[in-house]
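Only one chain is included here, represented as structure tokens and corresponding to the form predicted alone.
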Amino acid sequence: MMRPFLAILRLTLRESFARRTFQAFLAISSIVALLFLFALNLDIVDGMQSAISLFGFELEQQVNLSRFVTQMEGAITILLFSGGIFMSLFATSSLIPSLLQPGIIDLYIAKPVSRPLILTARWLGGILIVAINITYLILSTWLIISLKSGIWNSGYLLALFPILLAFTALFTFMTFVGLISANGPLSLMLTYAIIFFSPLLMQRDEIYALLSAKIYSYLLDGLYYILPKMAEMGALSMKLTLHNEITDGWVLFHAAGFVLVLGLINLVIFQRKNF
């Protein structure tokens, strides 16, 4: 059963990459990368202490080097967490609204291959393609910044896993309404919409005053508990990078949980269907 998954995987890798969303996540990445390497100088000082200069312009005399590392790849993390994500997130929408798609479905299942091996294989493509664009900048940025500095932040790459993480919760779930609708847009739209509201939920305590009933707090804690912290994550990844102290650790194992369960019923969903 391996070769048929496999294959199934390497195709929408293959239908992934040939996205122009894709192609220009990884042009901007690239593009990221060589700015760092040929843009950025840093003109160390008794390896604290650094004169930087962008594009032959001097930025600022003296600064605290390891302080400006940090930052500067705090920002980076910033850009991954909302924009990377963002634009992941457009890509894969179609994936499996397209999987369902009369005469493509047909041709999925009609190979002696199990319906939840198909589906696996096409939501572990969308989640590996992403994982891959990502990974490449991290790693790139990291080498550079770190060779042209002496500052090893291993902070920026942990940072990785709560953004990773954090996009397959939200891809998990448009997994689930494309399933149900077959439709690309919804699926994003109110994917789009959990990235929006999560900010909002964190601070539902201070929503609450302004209910006129208590049957809608009920809700918003309803949807805090349920929904993936998407707003937490994105703090969490940037404590990491810039090594501050980690209190949120725990919506790394909420996100994990809801893959788990949600993932569990789109297979269920899946297996079920009729096609």
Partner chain sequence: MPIIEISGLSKTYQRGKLRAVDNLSLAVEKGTVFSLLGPNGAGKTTLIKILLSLTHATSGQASIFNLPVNDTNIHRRIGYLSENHRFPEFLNPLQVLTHFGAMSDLEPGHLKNKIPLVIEFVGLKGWEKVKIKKFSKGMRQRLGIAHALLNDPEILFLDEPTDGIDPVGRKEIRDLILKLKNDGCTIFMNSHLLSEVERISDIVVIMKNGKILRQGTVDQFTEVQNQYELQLQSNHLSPALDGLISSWNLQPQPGLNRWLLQTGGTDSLNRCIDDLRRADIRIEALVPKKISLEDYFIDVVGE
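Positions refer to the first chain, counted from 1. Please read these numbers as outputs of a predicted model, since none were measured by experiment. Definition used throughout: the rigid core is the maximal C-alpha set that superposes within 1.5 Å between two forms. What changes on going to the form predicted together with its partner chain:
- Once the rigid core is used as the reference frame, the Cα position of Arg19 differs between these two forms by 2 Å or more.
Same protein, different condition: the form predicted alone was shown, now please give the form predicted together with its partner chain.
The next block holds one chain only.
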């Protein structure tokens, strides 16, 4: 069963190549990496910085080099967590709905392959495309910054995992909506809504005071405990990069649980679907 599985995975990658989304993603990552390669200049004497310039601007005040590097990497982490995931979802939003189109899904199901295997391979293909791109961006910027500064911040590399897990959770949700609606734009909009409402749900204690009925607080609590906690996961990636104390590691387990449960629901929906 590995051969059909790999065939679907390969075609998913090929499809994103054909749509130029993969190349666009790689190009943006390369531009970011090149910016750091050419725009960041550090003059280091005996392990201490004597001058730092970024994009041609000399930083006048004395900055701790290690702090400067981790903060710069923290900025990339936040950029990746917000913009990177946003773009990744956009790039992969049509993967599931396009598979479900009449004339395409027929060709797959009529092969000696189980439905769960078809969906899993397609879903993994989407994650693989994003994982390759995000890993490429983090690794390349990490190498450039570390080689230039001599500071090898492993926390920045670890931030890759919450970012990928956050994307995986959102992509699983997008797959869920895609399976039900077969509508790429709708699944994308609803997934973006999770990202948008996540910081609000994190602050739900403040919102309770504004609500007239108790039912709304139950609703907010329900959404908070069910949906992946994007705001908390973003904060967690920053903490990993900045080497701050991690107190909310449970959000990772929550996201993994969300992926597992919703992933299984997706398989059941796909298994029972009529085409």
